[in-house]
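Quick heads-up: it's one chain on its own, the form predicted alone, in structure tokens.
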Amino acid sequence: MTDSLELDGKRVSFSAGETLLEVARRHGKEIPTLCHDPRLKPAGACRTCLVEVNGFRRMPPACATRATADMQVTTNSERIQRHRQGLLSLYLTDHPETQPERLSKNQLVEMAERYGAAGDWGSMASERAGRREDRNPYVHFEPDLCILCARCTRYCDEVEAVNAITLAHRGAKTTIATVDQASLMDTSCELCGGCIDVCPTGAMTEKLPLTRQVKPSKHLKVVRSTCNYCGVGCQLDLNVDTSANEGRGKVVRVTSPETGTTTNDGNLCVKGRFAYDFVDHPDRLTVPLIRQPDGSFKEASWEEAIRVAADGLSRVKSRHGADALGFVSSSRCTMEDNYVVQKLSRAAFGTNNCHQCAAT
């Protein structure tokens, strides 16, 4: 069921139970937001977003307020923007003005200077008690950077339901935090890094490339790929520093990406998001090798190596028919190779010994 408002004095239509955040973005309304996410409830935090509706006296959430029949909506106007710049200016009292050099965006940063925010950078410096050290290989918070959007901890409780981290204590000292202060090694955290995905300022930050000291770079080149840890095929952003490893290119971190366009929601676990060293590992094999008599190994092509395996599989079967021969493939595999596999399987050898490690 549809129905129609007026937004910014032209009528456009909506569907029952939509924002109207989500109203104006479909139609090409800018509306600025720092605490809300698609994947989360909305919570009206922030404050960024709010708009002018015809017979409020208050400006309303747009993220926290249904759309109704003949709203007049007004998205922005010079009260909205006096609200934006005043809003922005005090958040940027909290904040340090030196920012770390991370590859992790500001967006309060950002927002501050689109909309002409100009604040008295820490002049109202925080009392957080939040640590800033945790035995924890993945996860960092910095207290300082922290606008207590509380985007992290919905997070952890509405689409992990791990509730590991929490907003603790009162007034100025509110941070986040865990029971008792504990490392979140000794928690139900599962690492998965969504508080830093949705972390809009960078006080959630990836560990890594802080200690491996990887600075925002004009060469760094985000390519979208598949996580080749399970069969599930979360999609995922390689970070690529494409200056590094003379010039091959060297992946420095695993991001996101943008929520609702791909299967997995943005959403990744602590494989997909952290375990990418492999890639750049000096054990890792970079050629196909073929066993010699002697027990060593040779490089070759991939043409000789696929038939040197195929004559061996051949051997077998004509020795002792085609049952002798399995076939073993990996959830790590996409879908297409293992239909492959299993096409090999039966089709080229004739047996029905064919397995996948995952048994879907």
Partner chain sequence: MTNSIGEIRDADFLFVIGSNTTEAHPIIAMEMKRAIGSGATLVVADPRSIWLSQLADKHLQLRPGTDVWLLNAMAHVIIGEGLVDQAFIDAHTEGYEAVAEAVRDYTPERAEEVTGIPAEDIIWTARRYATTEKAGIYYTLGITEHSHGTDNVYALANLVLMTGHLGKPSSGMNPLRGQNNVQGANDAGATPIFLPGYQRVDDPEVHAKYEKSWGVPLSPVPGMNLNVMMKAVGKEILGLYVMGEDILLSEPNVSRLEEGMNKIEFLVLQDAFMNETARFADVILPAAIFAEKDGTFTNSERRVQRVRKAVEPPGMARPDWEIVCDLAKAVGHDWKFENTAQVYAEMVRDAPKFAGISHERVDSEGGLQWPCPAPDHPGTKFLHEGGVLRGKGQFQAVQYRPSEELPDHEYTLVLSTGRTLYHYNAATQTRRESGLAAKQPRMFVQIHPWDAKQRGITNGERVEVYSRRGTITADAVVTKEVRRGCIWIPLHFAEARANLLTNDAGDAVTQTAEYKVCAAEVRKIPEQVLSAE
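Please give the corresponding structure for the form predicted together with the partner chain, as opposed to the form predicted alone shown earlier.
So it's only the chain below, everything else dropped.
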């Protein structure tokens, strides 16, 4: 069912259930938001998206107001501009004057610049408490940078549903807290890092391991790939420092694609977002190895190793027949890897004894 309303003087259609924000953005209107995330129920808390609607004395938040037939909506007016400037100027008085370096942009600061907020209303020291110490390995919380949009707490509740973090205290002391301000490690937190992903100001940020730290100013190459853990097939963006590892490149950070674009809808779990130490781990096998008569391994060239492997398998086949060979492929490897292994088994060695761990 579609209906129509008037958006900045133009008749536009909308479908039942759409919010003013959705309708406006669909029609190319610019409405700033900080607390909005399509995965979350609207909170209307950041107040940046207020618009004018005929018959409404107060400006309603576009994110939380459903479109109704024949509404007259204004997304830009003197009143709205004054509101945005005033609001963002207020936000700045409660925000550090100098920003710590972050791998992601500070959306509040960018927005304040864009809408011409005053930067000279003075500055107040934050009254927000952080956690005394948090030995969790992944998530750092910097209360000074927090604007209480509550995206992180709502994400933790509505999407991840672990409720490890909450709004605590009230008034200017309102902050993001765990129960008793305990370390995330001692709470229901599953370390998915969604709070980092949704934070607009970098108050929630990665605690990257030393080996993966990189200057925010450094240009990172972003490579879209598929997660290598479970079978959901989350899309993820590998952020690569191309000059690290003598030019081999290094995955320093993993981020989720924008919500609404992939199966995982912008979400990742703890493994998908953080578990990448293994990529450059010193335990990686880097040289082919051949067993010696004394039981030890010797390093070998590829030619030699392939030859020994091929000969060994061929010998078993010639002695006992092709079906004395077994090929264990891997559900962890790519389609292409699996295709060539089964072809190796069937076409090159002549047996259908080819399988992988595939109980589900």
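Quick caveat, the model's predicted, so the values are computed rather than measured. In this text, rigid core is short for the largest set of C-alphas that superpose within 1.5 Å between two forms. Numbering follows the first chain given and starts at 1.
*Asks:* Would you say residue 350 moves its Cα by 2 Å or more between these two forms, aligning on the core?
*Replies:* Comparing forms between these two forms, the residue 350 CA shifts at least 2 Å.
*Asks:* Comparing between these two forms on the rigid core: C-alpha of residue 66 shifted by 2 Å or more?
*Replies:* Result for residue 66: no, shift under 2 Å.
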